[in-house]
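Read the single chain below, which is given as structure tokens and is the form predicted on its own.
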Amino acid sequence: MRSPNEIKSGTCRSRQGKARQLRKIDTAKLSFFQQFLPIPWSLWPSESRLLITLIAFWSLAGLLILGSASWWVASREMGDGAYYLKRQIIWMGASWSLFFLVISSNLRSWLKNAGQGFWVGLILILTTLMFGRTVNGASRWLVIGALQIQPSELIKPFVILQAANIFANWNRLCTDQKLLWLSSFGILLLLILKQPNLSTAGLIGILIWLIALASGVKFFSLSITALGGLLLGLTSILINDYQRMRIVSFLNPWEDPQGNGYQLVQSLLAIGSGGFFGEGYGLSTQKLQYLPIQSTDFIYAVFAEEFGFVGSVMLLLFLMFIAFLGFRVSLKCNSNQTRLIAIGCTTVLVGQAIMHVAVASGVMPTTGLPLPLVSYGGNSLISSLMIAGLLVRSSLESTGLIGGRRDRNTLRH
């Protein structure tokens, strides 16, 4: 039997020896996919190599069901059936683009910038105040020519990036630094709380809350910011009527199911109609025009109609497979920050999925959630690709191969 002290000799020159590996290869004679990533695939930790397997299954999966809930909605008003799938496929290739960027670069860069980025989208987010485009009630969207902007979404990757860089550093903060950046993050919850947009302030308030547990504030303080976070959103429900009135169909949908209760009736219809195995792909009947919004907020409900309680539950072990790999990651980061990085990437992909399928299941109030990966929309790909590859990028960062001082130009070396 091996001692301990033989078993960590043994790790230590398997490390070194992938270390020589990488200084031997020849970029010349790497593949084009093998130069963009920051080390070969036969190197990467398998946390990373499964992470970025199964979001790419996660990508295909999620074109398959918008394919089926849109199709005929888009044939109607469209005039092609493919019409939502075209337009997705196109932002699921630039969205892709950015993923590889995002795992092929330090995040030391990815960090310093963090702060710049968080600003402008906090601009943004204002500026949708006074001129944003209103949709059902809620301005949240900038219209630039024919793309529509949506900041609270795209500044998701930036607040996970600005928390992991304030608290992994809180104890060294000077308190003017901390007050500004706590102000800093309520003021980015209140302006999207004023869109409103009580769904994505309730994500970001409790994303912030966990990166700050994370790293080890005092629990006392944490929770009386819970207790003002809490206080805040019931605020916002009091204030905004049409908030008030889906906690009202909420409680009771069937008591109005022509008017307030009409949304979640028709989600809870098409799941219970999925039965145990599902009507089969592309069978879904509640997707003809009686369920609202179905290719976003509401595509869950096309899902498990079509694949049933099977499929549903798959699903929720998907995500827990996800959130199990995404806190491995954390684990075994060497710095608080990427730790912090992991967490918070987890805590988006795997939280939101979750809240969007409470919404559609009659579990939490009717809000606008997309499902990650899955909802038809850009901005919201383009966030959650870009999450998913600072997720990635960690786990790489983490075997110590590459971040630090060692970064992509290792493979130069």
Contents of the next structure:
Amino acid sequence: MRSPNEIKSGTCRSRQGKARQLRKIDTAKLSFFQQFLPIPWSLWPSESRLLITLIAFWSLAGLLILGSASWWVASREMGDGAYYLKRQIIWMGASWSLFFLVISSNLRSWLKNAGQGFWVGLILILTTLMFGRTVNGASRWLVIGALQIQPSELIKPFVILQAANIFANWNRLCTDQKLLWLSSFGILLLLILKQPNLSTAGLIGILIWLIALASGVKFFSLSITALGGLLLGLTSILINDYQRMRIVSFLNPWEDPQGNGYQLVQSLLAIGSGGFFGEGYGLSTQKLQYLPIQSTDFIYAVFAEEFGFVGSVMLLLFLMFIAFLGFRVSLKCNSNQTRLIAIGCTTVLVGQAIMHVAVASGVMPTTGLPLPLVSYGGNSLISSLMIAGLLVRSSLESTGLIGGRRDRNTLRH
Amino acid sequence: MSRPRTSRSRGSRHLHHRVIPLKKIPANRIRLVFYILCLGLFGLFGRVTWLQVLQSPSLQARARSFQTQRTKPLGTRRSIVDRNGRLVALDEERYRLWAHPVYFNFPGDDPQLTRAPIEVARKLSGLIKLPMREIIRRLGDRPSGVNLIEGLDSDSASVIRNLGISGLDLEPYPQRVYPQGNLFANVVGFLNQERVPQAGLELSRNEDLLRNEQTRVLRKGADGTPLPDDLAPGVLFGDDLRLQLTLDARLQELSLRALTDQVRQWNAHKGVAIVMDVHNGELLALASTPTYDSNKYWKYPPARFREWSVQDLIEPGSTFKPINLALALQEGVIKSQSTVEDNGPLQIGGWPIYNHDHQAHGVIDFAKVLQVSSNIGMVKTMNQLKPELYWDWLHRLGLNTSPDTDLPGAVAGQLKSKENFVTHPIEPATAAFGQGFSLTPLKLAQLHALIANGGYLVNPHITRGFPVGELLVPPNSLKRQQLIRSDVTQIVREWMESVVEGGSGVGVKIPGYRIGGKTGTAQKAENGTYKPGSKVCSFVANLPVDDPRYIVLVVVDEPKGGNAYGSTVAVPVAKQIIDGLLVLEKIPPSTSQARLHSSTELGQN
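Following the display of the form predicted on its own, present the structure of the form predicted together with its partner chain.
All chains and molecules follow, beginning with the one already shown.
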């Protein structure tokens, strides 16, 4: 058992030694920012460097897009054009702090506590059903003082971690444990559906399923689960009038462009009027209160109107690049858990963006999902940057310089 | 290759510990997830291409139709103001209230809820002049498009708008309002319910009064905020030009009141009072009675919608005598000191001619001829003028052509043909005392302006044009032709002054002011014969005599009563108008002596 590890740790030790030397040399010149990094920038693998740069770019671009999308409606409704932007910047600061915390802390400890985090999230979601603030018929928020907590957003990183925990050891788990966790996931989905929040439930369901797929679970069981999930979704649609209405209006929004189809029609008009090169930054007309919820669920429509086909393609290429980096990180990871964490984080970030664009462009039924790092909302930001942090941390741990079993153990052998 | 071996070796160890082997997660499964994400992205690429490249033109067109608002021109008209900028006609914004009961919903309601008509009626009943029952009756069972009420002013419209009831729609429309009521109706005219001009300046200057509003295409935010892009130049530009009249509302009102009183008192048919600037032809007052209220035109007989003083002909009678004397002077037939013998009735061409009082006045000068209004003296004087020459003069004065005026519907006077005039001696004889031909009161005013201004024919008019901004239009530049020598008119004016000093026009005499005048009491002809007892009483004055600025003409048609003469019917009206005119135009007394006189008189008062 030891031998291969020793070989590995041997290589580790030599690299680590180099790192220590480097660290000593650079101590004096250590830049201010380096102290926030778990390992020196020069030792970062290229995927991590690219990822953190791209996520920083994503956040900044997100602020710019949100500024354009929300300014008008904020000045009309709040009397201050920067109302949403200011709050988003504060949340962005908080979320980036969390991001740095996450990339500095061991994934192992995250994995260890994932179960507890998951249960806390589950209980909070249960609480929203009882005490939650109800907006548009959905109780998704818990109000604590000035804060509004959306547990279904915040639980996402813990779902990734716990799914990674479970599926990384899938073959080792006894049936009881498999059943316990599968039913826990099922209960989570049911609770989110009950809020009702079909889109988040769908996203988390797909996420768990994709993690399971990545972990190598048999295709047969995967297809059975997929079928079960579809049935669950259909039942939810059949039970909830509002969801059925949205499906109907999704299938033909032009039938009732002033009523049920209104949101989708306005979104399609926005995207379509962007044309090839777009109207230009800040020049969307549809955001002038034609488009509903333009700073969260339909922010892509504003982006598409302002930046056109060119901007949309850039966005899709950007997402594909993130997905590719996530895929590379996942392949490089040493342990099954981190592999699944990496691919799970990639799936949430890119998959949620895909679903958001799909909803805004009328490919999926209209259920609100925020565009990660762009849409207004502190919960979404916290959750997205935590997930991004987990992804970067996975990449950093793939170097073997940090993470895994405590370094000192190997060093003291 | 080393990795699988590693895991296998690890696995064998686990097997030894009764642990199921832990395989490293296969890369192809992770790749599969990546491919699934890529598949999603490609799908979106296809969708985005469809929406933003292929469907973009039609979606953009649809979006624009959502976003842009075409404001159709309301067809507003320019205002009309008097010479001092006082509003005579203007467009007020009024509102039509439409109800669409299927959309009835109060602010704060569930969007799906439809309120009953009675709830809306209860809210509206205090705000519009309709009882609740009537509102409900009008709403009936109709789903939408109910025209509840018209003519709401902007205040009540904004109150209704602030209720925020959906399903109520306020449609603005302009309404022509004439704040001066009947004061200018005779010249301004009116618009009918469809806003089609029917009479007066509204009709004759329709093209100029219409504001050339463009259809405005404006992109707006959903809350109605206009966006500055795609805006055609000038669409937000609206001129506020106003048509300015030469009339003075105060003088007009004074004239109309004096005239109306007199016409009523004498039970006359109709009357007109004209005040005209003799130098440029501007009318300061053109009061006509009976008239109508432009705001309620439907209550009056349509015959009143025309201004009779420019469209109806009268025989001027004695008020024409000063014109004839000017012609005689101009042609050298008489001199300023000449006299004529008035020795009673004459027979001309078999027709008897009398003075109005059937008396003879003996040898009299021409001041006296005017003072006593001697027909015989006039006939003898004008008899010295060759009929051809006389006719030519009447023609040159434009008696039988319509005057160049902006007053709608002005007609030409009627003069016998030259052949008739020359061959029948009675024609020049009757023309000598203003009978046998006819003209409009406006033409008569123009001819007297000629006497007053030194022999120039000026065009009588009531509009000045469209002043720009706050400035009022300066009086028109003088464009006039001289027909009579100024020394001739000077003599005639002095003769006319004597009429006011000691003749039939003594009624307008105002201490300190030199006023010339002439009364007239013409017989009315109908179907070629003179109607007994029906007369046209008139009086014309010019003032101040030394440098006349204004003429005042009053004509009253068919006053009843034996004592109805120019001096009794028309002079009192002219007196009131002249009193007002002196004050309004701040005309100083004529001489220093007179000024002194008037001031002592004031002092005595």
